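Only one chain is given next, in structure tokens, and it is the form predicted on its own.
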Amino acid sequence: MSTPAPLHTIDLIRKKRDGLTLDDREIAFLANGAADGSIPIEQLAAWLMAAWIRGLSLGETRALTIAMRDSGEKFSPARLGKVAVDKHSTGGVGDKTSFLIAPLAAVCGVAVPMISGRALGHTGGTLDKLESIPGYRTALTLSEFETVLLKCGASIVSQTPSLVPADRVFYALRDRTGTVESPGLICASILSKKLAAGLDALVLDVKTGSGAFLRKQEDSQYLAALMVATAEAAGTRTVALLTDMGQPLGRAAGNWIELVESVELLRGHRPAQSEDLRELSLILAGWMIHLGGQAATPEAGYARAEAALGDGSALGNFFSMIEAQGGDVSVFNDPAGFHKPGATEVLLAWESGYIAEMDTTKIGWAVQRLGAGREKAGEPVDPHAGIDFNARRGARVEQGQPIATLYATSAALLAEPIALLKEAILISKTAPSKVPLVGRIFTRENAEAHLRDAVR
């Protein structure tokens, strides 16, 4: 039997830049010089580059997802006793659900490993908002998750070094590269981590609208029927919910005054301003739960998870879990007494009218440069900057009244979020048409039917 030729990083970044289609040794290849550090940054950003305007193909995909997965330590949930059930949002602005669903979906017999990750262009990150609470660890070792999971049901936490550590080297490029926007490469960060945490079910959260890495509705599509085939193909059910990015979700935007919003839900309020949040996460963990063997349909998922929201225990689950994680929960006992923030200011309404359109992606940016989010990968975050929003779309202003109140780590940062809120934020005379939260659903039948129609 012939030996393999030696594989050269330099040969498949010119077969990518050229169109042609790399594979599964010479994927694996690329994965594993990520994750052990023997091929260089600057070659990785140029497979990455070629990658992304190339476009990769289901078998580069799948291929990629896999390598990525096996490129270090896997999790094994075998000792918890109940079905891992996670859920994974393409990234969006003001995306708080996970602060809900785990301890919704954990309270009703779900186990949730959870594996999040850090702001990434416009998108706030799950992480940098949980460690706005002081003492909070998110870099837990596996050992140490298993704990947490055990006691809790819930854990979210980062990638350890040796848990995925192909997907920490791209994922990091990906954001000082352009080369975010790529269905292959998303598919592939996401799920490798989600398959190393040995997940039986997944539910997939694919933004749509302004503020989605994927504008177009057939990108969008594409996109989650392309995850869930690969998860499918790899042995984790999975389903895929296209939900609204057209405006923020909830009221606020940052770190820690999501985390405050999200404990305002899980105290059983209602505010108007939230209840697309609240809304959205229990249609979530409603399908967790559904996944999770502990309810028959995702309706019936969802009346557990609203119970769970009403008689305070997922609350008690969220701030056992936070302890359990070295979280100091008596911040919440006075929110807006802990909140710090460097600046503030109050948007007013320029003119009177409806609040027609939010360009959602702008709305992130000024975020981030409130000091929110990074520019750069390792880069500390301000935990008390973001944006809390007095009217969201559809609501009826008028001049002079408050529509945001911006925090920024200091005045000098100010301007450029003022600006861009003016330009993302248009008002119209008239109201504009409502937008379903919740748009197609994708299970592994309907995806692949959907991959074998898709032109790409």
Given for the second form:
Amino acid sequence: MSTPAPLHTIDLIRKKRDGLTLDDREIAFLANGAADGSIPIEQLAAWLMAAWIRGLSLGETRALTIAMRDSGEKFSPARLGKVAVDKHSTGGVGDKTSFLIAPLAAVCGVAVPMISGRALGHTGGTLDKLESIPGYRTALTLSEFETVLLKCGASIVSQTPSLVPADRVFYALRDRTGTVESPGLICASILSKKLAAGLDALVLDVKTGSGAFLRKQEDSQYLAALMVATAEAAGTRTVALLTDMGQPLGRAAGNWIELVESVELLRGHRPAQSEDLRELSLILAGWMIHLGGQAATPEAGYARAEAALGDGSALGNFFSMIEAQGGDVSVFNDPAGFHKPGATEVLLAWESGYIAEMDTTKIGWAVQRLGAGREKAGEPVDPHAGIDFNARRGARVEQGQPIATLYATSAALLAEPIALLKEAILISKTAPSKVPLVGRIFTRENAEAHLRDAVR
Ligand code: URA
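Show the form predicted in complex with ligand URA, please, because up to now only the form predicted on its own has appeared in this conversation.
So here's everything in the complex, that chain up top.
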């Protein structure tokens, strides 16, 4: 057998730059070079930009996903004795469904090993939100992760240093080089981490609309189908739901305030401003319970999840997971007392009319710049920063009525987010038409066909 010719990064950059397709060995060379530091950062950045501009073929996306998955250690859920199912969202504003879904699916008999991320671009991060609970540890070892899963059925943690190291490098680089919004790169980034967690099944919440990384319906549909086909080819049962990110999900967007809203729902309350969050969480949990073999249909899974919300069992499970990870749940006894933002300002409606449109990406940047997100990787975030919305899309508001309450680290940080919110929110004389919360659903039955027909 002849020895394969040595590979050189410069050749792979030029190949992608010129619109050619890389083979599996070439893709693995790049992923391994990112993981072990043997390829210089500037060459990885150049290749990412070429991939962003030229796009990745289906084969390249699959190869990158697998190579990244295999670039470090992996978790095996075999000893949990249950079907392991996770949910992952492509990123949004006010997206806190994980805090409801993880305990809902866990109490219905599914194991939920959830490896989550931090804020990326304008979107919030599950880990940053959880770390607003005093003592909560997100950086568990894989053996501690397994212990929490055996005890509670769900655990939400960060990537370990050696789990998917290729993504750690690519993710940070993409955030700094304007190469986040690429279907192939997003697919490989998300799925490599999910597949490294050894999942049996996966429910994907693919955001669409003004706050999504890919705003256009057809791009979100392509990403959804791409992720389903890629994960199924790797042996994980996967479904993707296209969901609306044309406004923040629920009432709160920030860190601590998102946990407060979630726990309110887990306590069985149903504030009108949180109804979309409740509904989406039940739909996604219903799919997880179904794919986890605990309900015959997603609808039956929804009904089981709704019962677990009503009887308080999901709340008990969430609190036990927090305690198992070192968190102090007593802060939920007086959530308002714990909430200590440096500065607060109420934004009043500047005219009367209907909230017709929300540019959710701008709203996301406003949340980050209040102190809830970071300018540079590694910076601390303010647990108390964020925005509570008093009025949501479609609401009738009168001039002078509160629209949103902003919480900032300091008064000096309020001006830019207020200006962003005023640009982001359109008040109109006519009521907007209703946008469905969930759009198309992709499964292994329709994903490949969609990819074949999609014009790209
Ligand atoms: N979330 C990820 O983990 N990766 C992406 O590229 C985008 C969202």
